[in-house]
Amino acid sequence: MPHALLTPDDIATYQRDGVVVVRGLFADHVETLRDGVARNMAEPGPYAAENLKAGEGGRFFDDYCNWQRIPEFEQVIRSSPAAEVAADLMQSDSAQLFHDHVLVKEPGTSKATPWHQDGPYYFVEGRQTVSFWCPLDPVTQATLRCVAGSHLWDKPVLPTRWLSEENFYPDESAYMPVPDPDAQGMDVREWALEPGDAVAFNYGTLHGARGNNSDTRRRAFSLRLVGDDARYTTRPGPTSPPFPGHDMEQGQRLREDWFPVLFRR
């Protein structure tokens, strides 16, 4: 049986459209999250970024990689329900972790989120992936923007750089360009969510994000999981995050003693 904040219609809408919602998620862990974003941002890691040019109003922050050094976020990973929804999400024994992201865009942050397909950023294969994106405010306004059945397409779309707009690695040719959604009229699924509710997605489906407009800040946690078949890839390029010093060769599972399995059936 499904954890039961999932139906087997959930589960079937992600395994065919590569997104469902999640209501409710993380909502035991909103304040403690809240925290650790707080922490985060005080206390940025060395993958902190911060994705404005010079001239954009606002501020748009990230950062991942942080579970180990901000208490509140290992917190939740570990005692929220989130790795066994992920695993039956995933159709999946285990639910092992990835990383976790942190995005905050503060009021009058008109810049949007560009749109991406998580996978080609990481060194991972394999069809069982899961993301939650979190909101730890209320998105009245739909924000994240999600593609669906975007995880099934043959080829990766082209990874960019968020700033300078750069191609990732040099073999353009090995994706296809980044589609406009909106204009080629694909099917494209947002929604209202209140603290705790999460929007689960493959990282292979194509997703973006609205800049904020509103008077009020934007905070997310995003948690990325993997299930059986994910497997170490090398890519052309440093990968993001690129996990400095990992060891791994084409074809592992990713090594547990950095990637803890969080859930086994």
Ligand SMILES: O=C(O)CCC(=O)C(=O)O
Contents of the next structure:
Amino acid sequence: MPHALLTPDDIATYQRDGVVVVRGLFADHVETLRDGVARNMAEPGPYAAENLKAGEGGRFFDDYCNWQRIPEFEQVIRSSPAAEVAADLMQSDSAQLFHDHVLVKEPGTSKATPWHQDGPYYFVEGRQTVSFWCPLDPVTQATLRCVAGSHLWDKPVLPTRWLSEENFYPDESAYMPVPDPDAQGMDVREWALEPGDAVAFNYGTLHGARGNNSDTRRRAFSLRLVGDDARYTTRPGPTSPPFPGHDMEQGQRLREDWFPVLFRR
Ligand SMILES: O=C(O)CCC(=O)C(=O)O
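Output the form predicted in complex with the ligand next; the form predicted on its own has already been displayed.
To see the whole picture, the full complex is given below, headed by that same chain.
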């Protein structure tokens, strides 16, 4: 039986489309996550970034890999139903934490988050992956957008740097060019969301986000997990996140002392 937040149809949708909405996944944890985001922005970590060029309006802050030092994040990661729901969606017997990510678009940030797949930036390969993108403010137009079915594409999409727009790795020919899903008539999924809802998507799913032209903040907490088949793989350069000193080798499971298993059947 799937977790009560899911139906069998949600799981089938996730497998087929690589994206599904999970209403209320973090509903009991919104205030804690807001406190965590406030702490994270007041005490940014070594990877914190501002993602706007000079003259672009608003503020687009992000930071990741902070759960060990932001107690609010660890509490939610360990006590919310996210890990069990992740295992159900991935059809996996376990759910292992990869990392957390905070993405805040302040009011008047018209910059769209560029289309990308997360997988090419990560040192993880495997089909059993999930990222939960959870807004902490009501979101009507500043939404996450995902291309249904893109997690099954044969070739990965070229990873680029969000601010400089340069290629992330040297060999462009190993990737397909970044598509323009609207112009190309792709099946783009997006939802109006309440705080605590989550969009679940595979690391291979092409996604981006609209700018925030509203007069309210758009704080988002993202939680990334992997399942049974996930293995460490090398990439043609430093990955994002980099996890310096991880000491893993090609084909190994992610080390559990750094990436704890949060749920096992
Ligand atoms: O919040 C955003 O603007 C983008 C989120 C995203 O790309 C992600 O969570 O992987």
